[in-house]
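First, one chain by itself: the form predicted on its own, in structure tokens.
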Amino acid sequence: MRVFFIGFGQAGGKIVDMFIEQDKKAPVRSFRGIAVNTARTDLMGLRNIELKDRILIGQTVVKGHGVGTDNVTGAKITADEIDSIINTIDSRGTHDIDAFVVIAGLGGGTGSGGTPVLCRHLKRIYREPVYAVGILPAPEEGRLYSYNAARSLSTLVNEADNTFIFDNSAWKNEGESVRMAYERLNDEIVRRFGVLFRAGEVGKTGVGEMVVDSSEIINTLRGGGVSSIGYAISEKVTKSAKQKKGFLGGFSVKKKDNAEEVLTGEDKSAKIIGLVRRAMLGRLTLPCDYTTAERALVLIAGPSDEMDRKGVEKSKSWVEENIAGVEVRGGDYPLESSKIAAVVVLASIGDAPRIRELLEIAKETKEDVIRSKERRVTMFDDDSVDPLFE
């Protein structure tokens, strides 16, 4: 899948810095991306994407220092510096890609607010699906990061073609430093993701025997709304039994081999279907009722010997048993690899709890800051001393 990728402030540069770096070391080139942000300093953090493709809009508004958490006019900047960021990504070429996908922290200021403004006029462009990666705030990051998010989220679903979601509340660990925690976190995205995006390439193991491409991919995100992805990998794959010599070096070979490929068979079965209960029932990007999902694709990938179709099609089987829809999409992805990997997207979920505690802390907030406002007093209230002009 050839991925168009614009990183929308902060968060979004550095995630879409990421995917480039993991391009340039793969076997096919697929993604393409580009940076955009009001603040300068951000843009130069940057060690991936080249110098023309980071975009510094709003220059004459905040003069390069960023919005400093203001989504609205973040909204407004990217809104009247449209033109320049679409000429900029006309400039890259459009004309080969299968999907463009714009990544933004939704509790900032400049992501939060223009990637809402930026996918509203790609969908108007072009033909190609617009989706959204969007990285939730902690609720200890403070009220006016999960309000922005809200705010921002709320009006995303409605402009993007699809919406996944990254909570970062989920996968925090304890005692881990500010900076290794959002490293870890991106890394995170851009391991699931770029697995995903890049199935059905053509490398030196072959095509899969069930492929997935870019196609299988869109029409599962077609209905719209809010996706979650699953992720689980195995340990090292160690080689099968019939790779081994026989304990009787070479009496009835033919048949002991018969014999054990039968058994690895069952047992890659079985590992396929267990990486995927492991990827839907684990840690997803955005904890939600998987059973409200209205559709779902199976993605394995791992050394092309170790894909088993009979394992694919259980685990699709499996998954579409616990999702609200029937439309389970899946297939396998041979790579050179050690270990095997399970992806599994849940697509337009009807409940995610964490999306509704988001939305209650944004209406609490704005409640509080309307009661703040009928309460303010200051001192000088008093009309006792005469100002010297009116």
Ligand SMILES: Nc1nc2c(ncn2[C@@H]2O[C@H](COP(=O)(O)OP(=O)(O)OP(=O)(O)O)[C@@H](O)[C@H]2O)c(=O)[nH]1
Second form
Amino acid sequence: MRVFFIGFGQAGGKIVDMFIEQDKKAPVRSFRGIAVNTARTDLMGLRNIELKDRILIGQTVVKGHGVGTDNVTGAKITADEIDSIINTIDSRGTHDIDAFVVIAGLGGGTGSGGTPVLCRHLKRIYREPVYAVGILPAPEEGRLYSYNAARSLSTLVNEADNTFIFDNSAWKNEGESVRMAYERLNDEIVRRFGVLFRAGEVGKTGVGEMVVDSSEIINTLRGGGVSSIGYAISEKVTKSAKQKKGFLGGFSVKKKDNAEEVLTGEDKSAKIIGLVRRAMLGRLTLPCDYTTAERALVLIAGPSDEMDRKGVEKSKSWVEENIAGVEVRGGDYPLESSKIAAVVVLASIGDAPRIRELLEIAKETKEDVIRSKERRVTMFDDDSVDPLFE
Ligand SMILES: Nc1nc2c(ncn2[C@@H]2O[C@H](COP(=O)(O)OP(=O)(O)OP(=O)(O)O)[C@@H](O)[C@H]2O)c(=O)[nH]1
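Beyond the form predicted on its own, can we have the form predicted together with the named molecule?
Let us now look at the entire complex, which starts with that chain.
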């Protein structure tokens, strides 16, 4: 799938920068990416997105210093400067892309406010689907972040064709601050979505046993709403690709042994089914009740001689038995790697506790703000002293 990424705000920009870095190492280039921000220093810190693809907005309002967690201002600046953002996107070329993906932290100001606005305009202008990847704040970041995220997400689900969620709080370790975990979390995001968004692109390793093309991804996501992704990776399965770092390389699975595991027939299928189960039952990008998913997509990527049609078919049936809907698509694609990766997209989820919690916090926050405004008394309420002028 050829993707045009837009990183909105600090988190979005950093993550798109990593996608571009990953793409530079891939056998075929599938990604294009730009970053949009109200903070100059955030844009300057990027390493892989070209300078001309970093757009600073809101200069006259916030002078390059960011919107300070005010997502209403983030939305307003984006709406006011939408033409210059769209012009930049246009000038980078959109004729050969399959989808837009806008990425942002939903708890802040710029990305949280700007993403729903940008998605609305992209959908209005282009025929390609527009997806969002929204990062949820951890509770420890405070009520303002939760409030922002709930408002942004409630708007975003109506503007994007589908919204993938990554929940920071589900991924940071006990005792670790969210800030300390960013690098690791971003790595997790880029690895999962990299396997998904690269599906259907043919590299020199050839085509898979059961090819998944971008239309299958698009059809899986057609229902809208929010989606979550599961992922699992095998131990090393081949010697041949072992020396090369490869696309899935660098992943810190336990080193087992150096012996080549030659899998045949049932073994190959069993390995794939096992991986898919681990992907779906393990930690999802958004922890949720997977039985409420309307659609799913099962993707297997790895060395071509490990791809197995029967394994994919059986995995799809297993996923279908476990989700609410009946539409389960899937396939595989070969990668120059010594490991097999499985990605399960659980699309249009009906229930996720963390989102319910965020919506509840937002409701309470709104009520508290109204109450505190009503109760507010100041030392200067007394009008017995005349002001200098009215
Ligand atoms: N996973 C992840 N989350 C991040 C990262 N940076 C920030 N966040 C989260 O994103 C939210 C804040 O969004 P930012 O992207 O920093 O904010 P912004 O869009 O630049 O908006 P302002 O700074 O308010 O102008 C918070 O919930 C952070 O925890 C990152 O590198 N990775």
